[in-house]
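One chain comes next, on its own, written out as structure tokens in the form predicted alone.
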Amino acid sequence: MTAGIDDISIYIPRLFISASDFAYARGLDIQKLENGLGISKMAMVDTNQDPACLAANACLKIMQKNNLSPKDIGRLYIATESSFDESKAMNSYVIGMLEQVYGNESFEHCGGIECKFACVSGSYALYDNSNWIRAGEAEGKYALVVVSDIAKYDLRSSGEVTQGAGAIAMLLNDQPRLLQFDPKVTSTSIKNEYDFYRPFGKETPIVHGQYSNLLYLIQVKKALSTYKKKVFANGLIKLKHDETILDYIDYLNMHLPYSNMGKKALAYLLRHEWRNLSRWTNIIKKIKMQEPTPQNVKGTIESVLADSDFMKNDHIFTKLFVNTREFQDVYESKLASSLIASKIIGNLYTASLYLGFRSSLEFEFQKGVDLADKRIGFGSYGSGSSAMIFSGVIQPEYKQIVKDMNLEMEIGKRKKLSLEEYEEIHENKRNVDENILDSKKEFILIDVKTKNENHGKRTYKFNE
């Protein structure tokens, strides 16, 4: 049987903090920020919104959307790594916010859980599902998957310019209008790691940035390797004389914790896919440099960020590189319009990867392009950490979910924090009723309990 998505939903909160305004205070250089990284606004919670909300709100959306009842859901699963219960699972929370809606007890049937492997769990939760539906588990049901975060850095650390919140949620059927996913080559790399990381009782997270985005370029090229093997062998793809898999992908999605480094992602694998083969040697003789390697033999990541000469001399060769035609072709054609989308919002942790191919299905489909039958491939990265490679292909109805997209409207006004605003709410320094926007057609989170036989309870409300 087949499985993929029918439709698409997000919910995006309309605070941000400009990263002008952030790099003027805090010392930045703007530039860095808007073209190195590749950020200029993000998406900030307001007092009276957590992970629950973001992802209660984007399913309600998509339900209202498709005129949906809660006998239509047969699983409801929550992937998210800003999880504030280490028992009571996240999709509990958010049917009983959506029960206000739909009635007591209408979703007593949906089955699921809270996933978590930072920012992978999203992908696995939708490899679940959609293996529930091949198997025939559904009976006709729908599954909602829905990927909600709220990026949050220390104040003043090096991650505090990564930041975002959002969630999206995703219908799988299997008639899907928009996506099916491409049976039998999900893959898969997985290893302990201490890349990035939030201990228990700790708001905020431990990062190695250089440590994990190395990390991330070097797990989702083994799970690509172990696609490629995959893909070969049930000959979904043959591949000609000269030729790399990403030929194929019509269309690719990274991991975005900041949105150029889907672009960094697409360097590392085109470097990988095309080093054997002609092009390669003709984008040498351009660019007159050979690809430098590492000098120290040990091959761990440690040893490839202390080697200070390769370091040096990789920057430089992937700037050259990625000025060459051949690879600003593939970066426009393939990857680019999922990056508009991270610009304005920022990380959404276990939600960008599926930000990127929102973003990407709506700036296609203004610029003309029939996206009837296109691959698309999809970069998963989780620290901790492991990745996933898949694939999908648009389905010839998808122009009915695709042709109302329109994000500005989709996430609305928006009202921009002052620098003080923003150290309040990131601090907690505000309760939940000291809300800076008014909310209308929504949940709100409007009490936590801080007495110890209810310690940590959490009410909801629907606020009309």
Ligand code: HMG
Given for the second form:
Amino acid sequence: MTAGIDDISIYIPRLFISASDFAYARGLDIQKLENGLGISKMAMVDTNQDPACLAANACLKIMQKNNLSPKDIGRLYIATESSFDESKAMNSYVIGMLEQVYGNESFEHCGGIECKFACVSGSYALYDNSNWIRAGEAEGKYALVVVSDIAKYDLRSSGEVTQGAGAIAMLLNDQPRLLQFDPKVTSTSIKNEYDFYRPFGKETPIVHGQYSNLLYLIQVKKALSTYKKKVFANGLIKLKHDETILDYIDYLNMHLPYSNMGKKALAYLLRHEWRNLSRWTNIIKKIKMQEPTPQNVKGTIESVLADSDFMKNDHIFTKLFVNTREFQDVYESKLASSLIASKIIGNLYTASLYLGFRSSLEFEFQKGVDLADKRIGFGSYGSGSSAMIFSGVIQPEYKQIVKDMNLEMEIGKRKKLSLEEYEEIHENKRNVDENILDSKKEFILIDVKTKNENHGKRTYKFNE
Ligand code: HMG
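Condition change, the form predicted alone to the form predicted together with this ligand:
After this comes the whole thing, all chains and molecules, with the earlier chain placed first.
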């Protein structure tokens, strides 16, 4: 049995803050945001939006576009790390909202849970639901996997420049029009880590930024090494002499906490994959520098980060490497299009990887590339920490889906927030009904009870 993504929809809130206003207000060099991190705008939620609203709006879009009724959906999974309840799953809120449109109890037959593992949980949800389909349990119904998050960091923290908000809904079935997952190659790595975490009751995470960057790279590399073993064992890809697995991946989509993290990851993975190939000898000749190695043999992340000579030299080496024609060719042909949406939307945590996938499809198609049969590699990472590598192949019917993709039109007319408005929303100083934008044909939050036995109860409405 096969399984994959039949269609994909996005819902991005229309408020944003601009990197230039933000840099000015925080006394940062705009070049750090625009060139160093690759951020020009960050999407922000209004006072009457929460991650469940974003998810319900993405679900409604995909159901309406495909003329689906609730009876066509067998499972509705939500992956998020912006959960606001320790017990009641976000799915139930979303189903409550969708039933305002489709009728009371119309989703009663449907199953699903809320999934958590920082940004990687959406990939686990996709994998588990694909296996539900492959096992023949779907009985002709779709699985709807939704990734929805509000990436929110403390004011004036180093993570504040890497915020964003949005949701993506993915419709899975056994005859997908868009992407069929490669079977039996999905690979994971997992480790107990404190790179980024959000203890109970805290709205923003505790982050060790540089540690998290390096851990992301190491975990993804580990998952890739398992992926390679699986791919070679089942014969999906056969390497010839002097080749790497990445030669056989047409497009790469990486988890994007900020768009340049994709480029960092590509550079890191290529260095490891190319190191023993003849092309590396030429690159080292061009760079005129030997690849640095850490002095400390312990090799822990702390010891690597503390080795300031290594870190400095490795930074110089990476910069030289990413400027080579060899790197630039791979970057432009396999990765660059996936970074475009992230630059103007920001971090979507669980949804970031899939925003990148969506971005790659739209902007590669616009270049006139025929995407049929192209193999897409996915590098998913979630703090705490786990990575997942998997792949899939674009299906011949993909044009039916991709031809209508238009990021700007789908987001709609955006409104720039002043820094004052941004800080008021960020610090929850405005009430739910003190919204900035009027909304039409979408779900909004209208009330959160704060007292006694109804504490935390949320009410939503569909704004006609
Ligand atoms: P930072 O220390 O503020 O910035 O932290 P930096 O000094 O590392 O600079 C960033 C880049 O800008 C560097 O580029 C600088 O050189 C450059 P690089 O060398 O890496 O290519 N730069 C400049 N460029 C031009 N002109 C200038 C200039 N100044 C500097 N004047 C950090 C950055 C991302 C760590 C911070 O924003 C942060 O803590 N963010 C939150 C954590 C995060 O995003 N971690 C990413 C990996 S972990 C992950 O992805 C999981 C996550 O999504 C959560 C989850 O799983 O749920 C976060």
